[in-house]
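Quick heads-up: it's one chain on its own, the form predicted alone, in structure tokens.
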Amino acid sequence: MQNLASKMEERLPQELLSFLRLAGEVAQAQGQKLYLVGGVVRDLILGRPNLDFDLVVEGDAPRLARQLARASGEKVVVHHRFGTAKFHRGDLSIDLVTARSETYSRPGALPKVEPGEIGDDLFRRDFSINAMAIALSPASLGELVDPYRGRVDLEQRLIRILHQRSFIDDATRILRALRYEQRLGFQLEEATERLLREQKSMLDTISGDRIRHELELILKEEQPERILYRAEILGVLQELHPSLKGNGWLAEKFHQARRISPPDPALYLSLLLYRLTEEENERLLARLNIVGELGRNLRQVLRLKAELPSLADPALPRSGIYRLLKPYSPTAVTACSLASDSPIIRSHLELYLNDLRYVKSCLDGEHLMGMGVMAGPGLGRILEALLEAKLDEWVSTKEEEEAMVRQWLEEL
């Protein structure tokens, strides 16, 4: 049996080995076995960043976590309905769950809980390379668990699924695996990816929520146009609607958004849908259930998209670019400033989200009473003038607007 001690060593914080440590002696004083289990153990075999711990328990996690919490001073959160606690540290979070075992009444249903122990646990994960576990009891410190072979797979860099039917219980695995592949630089095994490609259709039994949520993690990736990419060659885009496409127009414009902002989910997703048509759209919204804030940035960019050619007159004014592009979210701006082919357009996109958008007049309603403008429309029309001029480049100071005010009086 291998043993992962010493590369727990060289690699965990002390600080977090101690506390590993003291959770597996609390555990085997109550008779428990405990586990650290899943990606954590992946990424410590390959060196990898994870600051995400999952423990698992043969026993009451809940209960663990209370003693463990008084044995440690740490604070815990305890989920007694879920059997589930955590435990934070700093910018470390740290799930502490029993062992259970899942069942699944139908493809895409969520799935039956029951307390089980560490090898059920590890037969309800989705990959081989995520269903391995370490000992932390002090008898058995470090001893690996991996009844899928999933540190052969680690050495061959492949991603493989457990068993036959996993991609039909939960679909979602299908949009993992290829997130897993492309970040890791592994390759699908032979027959997962078999199986993938004769089971995509699966994903239509899962919720859009759940779709959305695995789309949303696989935006937040360093690269994800190669998962979309993936995706799109292996006809899994095309599941989620037969218009998405991840093909080298879209990778361009995702190093593009990367070049001028930190990596944003909401614009790559505004990119992915910039080429459906607005019935397209409504159609993904509603597959997604994407509302809110989201679902408007989504629905800008289309009619936004709609108005480019209003932006191709080299001639426009500054103040018209504004009037046309204030409705506008920055996202959306930004997205078609991004997936636009017109210089002209391009640079009145630009023009707006560097400088006009932050353009403000001097002066505001009270200091346009103050020199007698009535309250009322009037007021607002003024107010609307003077932006219009200080955008065109007509006044620049407080004192020219106040000039230019007082000229406007002067005539009424």
The other form holds:
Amino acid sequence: MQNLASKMEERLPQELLSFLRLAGEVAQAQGQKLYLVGGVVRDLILGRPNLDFDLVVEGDAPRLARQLARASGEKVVVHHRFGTAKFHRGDLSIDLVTARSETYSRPGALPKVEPGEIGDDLFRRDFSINAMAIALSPASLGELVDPYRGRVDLEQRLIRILHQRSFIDDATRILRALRYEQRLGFQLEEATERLLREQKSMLDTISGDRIRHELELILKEEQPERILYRAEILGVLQELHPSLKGNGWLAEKFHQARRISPPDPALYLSLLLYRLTEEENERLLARLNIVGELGRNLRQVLRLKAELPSLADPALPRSGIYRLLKPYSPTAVTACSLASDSPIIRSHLELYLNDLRYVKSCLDGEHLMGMGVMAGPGLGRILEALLEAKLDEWVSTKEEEEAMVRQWLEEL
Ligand code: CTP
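Can you swap the form predicted alone for the form predicted in complex with ligand CTP?
Once more the chain from above appears, this time first in line as the rest of the complex follows.
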């Protein structure tokens, strides 16, 4: 039995260690066994930072959570219906759940859940490297529970499923496998890769919301383009939509996107679907159940792409660029500026993003009324004309704007 107590001492903050020790003691006093599980165990062994602590108790999580909150003075939120509890300590979140076994009635369905032991709880997990636990009970503190040889797979840098039906039971694991593989610089173990290729169509059994969630997790990784590239090679991306591509073009655009602003999943998604037709895009949005603002944004990308040729005229006035781009979100304009091959179109899009969209006229409605303009649609038109004049640099100061308004009023 391997013991990770010294690794915990070395890699976890003292305060957190004391909390985990106390949690193990309280559990033991209640006759329950407590374990640290999942991603945090993997990352502890790898020496990677992880602020999400998952604890599993063989017994009753809410009962332990209440007693632990009393003993530690920490605040806890308990969800009785799900048998879970959450402690927040600054950036750290500590989740406590009851050990459970899961059975899948049909592929892709949410599993039937029953209380179980730590072995059952590890068996329901996705990959061997995520299916390890560390005992927190005082008598066995630090002991590694590793029934699927996760530690060896960590050393050999392999992503391995626990059984042949894993991807059938839960096809989100297909996307998760690629995410861990690229994040950690690991490889899919041979049989895992074969099954993944054979069973990739099981993604059809997963709801749009769950697929979208996995895609969002991919887009939050440091280099999502690597995962999408791998997904294309393995035929996984095409399962989401046959026309999606994760090739070199996309990688280059993602690189450029990161150079201009912090990574933005909505911008990445815009680039991912940039090469789809509007009909293909509609199918993808429906498949991923993308609605609301994000859906509007993504539709705008393709609508603007269709309008880009009108931005190719080098003599286009600044106000013309503004008028054309104003209806579009900054994300849609940014996506098109990254994706377009034409230097003129790109420079017009960048001019809008960096300058034109911030231009405001000095005079507002109240000013204009003070100058004798009647409230109503005419006032709106004067405001628009003022803004255009400002955009085209005919006026720059308040006085110049006032002079222009006076001249318009005289000409009426
Ligand atoms: N898990 C699983 N199958 C899934 C989702 C999660 O088996 N479809 C298990 C894994 O053991 C995982 C744990 O639940 O380690 C927690 O899930 P999650 O927070 O998604 O994973 P982490 O490993 O913490 O990953 P990350 O580092 O990406 O947060």
